[in-house]
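Form predicted alone, single chain, as structure tokens, below.
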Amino acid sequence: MSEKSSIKNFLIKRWSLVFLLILLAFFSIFGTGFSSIANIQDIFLAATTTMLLGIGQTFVIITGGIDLSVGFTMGLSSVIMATLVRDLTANGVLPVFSILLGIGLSMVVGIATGLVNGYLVAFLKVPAFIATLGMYGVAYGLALIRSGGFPVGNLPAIVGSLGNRYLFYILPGEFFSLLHMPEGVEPTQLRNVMRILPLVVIVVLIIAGLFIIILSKTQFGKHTYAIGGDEDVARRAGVKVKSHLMKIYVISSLFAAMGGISYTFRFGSGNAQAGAAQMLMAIATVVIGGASLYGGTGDIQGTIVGALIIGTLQIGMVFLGVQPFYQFIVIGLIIIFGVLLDQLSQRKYLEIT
């Protein structure tokens, strides 16, 4: 293969970066301020519950399906862990175990949509978007009813200290203090204080690694392929298909409660809607990171670019004066040319190969 065609293969596959240092050179040229440190921090921060779900959708997306449920078991899962840490905190349990057991039983939560929504697709034959699209609106109802319709609040207020708290707090000259805000800081003085490495950021992009592992370097990764690649075939070449799936959904519900749990700590609530326009964005970084509709292609690498790139939109638009609802138009023209992209690259591999 030429040089040049490597070089077109790479833009076809990996485009989503590109696009994404074109955006960054277009709002920091336009947007004054864009580029300081404070700013591609919140970057981080928009992109993180994104790309959350958007890992766990890769895996699923991966196989050839697809979960629609993934916003609604995220609120569902606030739910859950915000009114059990409010009722257990007010019954006089210390907060940091009533925050434990909340985050233990979100996670549960998790696993319950996730055996639920792979049992149906891999046991029942229950096409993928049906299934997800029933527990979408099972996990919705269920968070209503649990928090009445309304927001879940009286948290504790360490809740959503841990949520938004940094690694490092620097004043020039003054202070450099780990994972907490010095006592006595004058209100003068806090506008000057650099907070350098939001901690769920930190914490999303440890879980990005250890699932980037997994899905390159073990067999649980290979078999997630060769699902996508060939059903049958996979079968045939002793791949216990149906319990595989039943993993991959369980993972992407997991997933999705752990975006519960960080819109929990965020906001210092929980909310039944936390994670209503969160589906279209996990299934939108995923094809914008170059994942294959079709099954058997993508990775996370490129899933994180594309929840990167709808951050930036995100605070962008806000610095341009954009109103925030036609965020939604690009990001919808963006995923369909990437699904266009991916649909050229399927015709004879562009006829380089």
The other form holds:
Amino acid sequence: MSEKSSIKNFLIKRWSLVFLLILLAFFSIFGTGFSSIANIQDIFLAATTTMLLGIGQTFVIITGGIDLSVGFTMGLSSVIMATLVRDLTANGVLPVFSILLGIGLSMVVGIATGLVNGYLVAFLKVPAFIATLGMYGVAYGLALIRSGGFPVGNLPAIVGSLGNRYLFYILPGEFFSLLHMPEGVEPTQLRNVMRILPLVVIVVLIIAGLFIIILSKTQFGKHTYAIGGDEDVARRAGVKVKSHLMKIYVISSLFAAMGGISYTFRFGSGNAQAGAAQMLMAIATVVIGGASLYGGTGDIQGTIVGALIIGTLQIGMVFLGVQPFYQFIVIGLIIIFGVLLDQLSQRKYLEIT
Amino acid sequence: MDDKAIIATKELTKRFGGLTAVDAVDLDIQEGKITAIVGGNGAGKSTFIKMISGVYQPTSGQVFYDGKPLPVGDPLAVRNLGIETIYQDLSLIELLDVPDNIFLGREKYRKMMGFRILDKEFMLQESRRIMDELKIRIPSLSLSTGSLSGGQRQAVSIGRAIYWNAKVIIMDEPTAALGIQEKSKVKELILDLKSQGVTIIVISHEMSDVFEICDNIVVFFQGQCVGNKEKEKTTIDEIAKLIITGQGLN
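With the form predicted alone in hand, show me what the form predicted together with the partner chain looks like.
What follows is the whole complex; the chain from before opens it.
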């Protein structure tokens, strides 16, 4: 392979990385104050939810499927967690326990949704598009019923405080504090305190790292690619395709539940609508990341870049004073562009074989 | 070990809806021999071997391997018993590379902090060894198999079967898509495997190949097994008549 074509292949696979750098450069030049540590952290924060749902979606799309239910599974999970925490705390249960139980039940809901999706797709051969669209409606309805259609508030203050905490609080020359703002900081000094490394971002990046290893270095990951490459061949080689697909949809729903949990922590409330925009975003991150909707290719690293592009757009538009609503148009167009590019490379691939 | 049946089917039947693809086939495959399965299109040959290899669940009937019932509908269990199958479409995942394909379903891993991490280096080296053994040159084993030539892909598929020290290798049309040179190489390889004591079952359309290398010839006609002949005791004419009419001479 010549050097020139390997650069070309890299660009086809990783155009998103170049695009991200261009975006960052663009906003740094035209958005005053855009390039600061605080702002880079905000981009990561804005990207966390999309990143979580995108990582789960990456597994599904590599197998050649799609999970449309993630946005409302996220909303349902946040409502389930928030209502349980609210009710338990109101009945005198310690916040620590009610939060842990809330997280647990939220995960259980995620697993249940994934099991239904997976069973429909793997065993009953319902097209993934339809099965997960059905669960999209079911999850949304359940969340609305449970929440009465309103945001779920009245959670103990610790929830929101944990969700917005940073690893380090630093005021140069004054203090260096781990995990909390020291007592007695003057209100005038408060805005000068540097907050470094949001906890939510750290947790999400650790989870992302773990699943990068699972997808790229384990048998489970290899079988995920194999199923997307050719389901029949994988079955003949001895891959347990049905149970594997079940696990894939459970992973996707679990990530949606984690998205709901992180939403509840960050906003201190639950909301059936929490993930309404996230279906578009999650699929966008995966496609932008270079995965093919035909299955068999893609990786989490690409999805992370995709999520950062979306985060950058959201924050950057604020700096340019553009209404954030435009992000949906840009992201919608990027999805279409990504798929067109993929088709182009597929066609090229079919020509050589 | 001359007349020992390593694989025996009893009333093996497969129906797809109203269609009976394989109809109560009783067949003994002799150990250490090369058995050809011949028959027209739709005679049930491929369906028959897919029931042995575990891809299809038989509608009824049984398969015995070395006297014991063979697990049905579980390809990995069958492979683990030493029965490998090379399918007509080669069964390669074109987006994956050579080691990935050879080790698919049986990946080699090592423990790292409690995790089972794929041992890519080992799988790459073993793949290189097996390809060298087959005297097949592939520019880079880490290319996706979709970008290889027909002969190279055939070699990967065969390499995958022999790597696992199979006792029985089933081949569905192993030479169908090959050039003359590659064909004779595959035939050489089949005879080589036989000399190592491997039992071979081969589906083929090419009568000259069949008579050149096989010991026994089994004929399928409309889902039934209508003949099981030793090569020495039959003729091309007899086999041809069986294939076309389902009836022997006279």
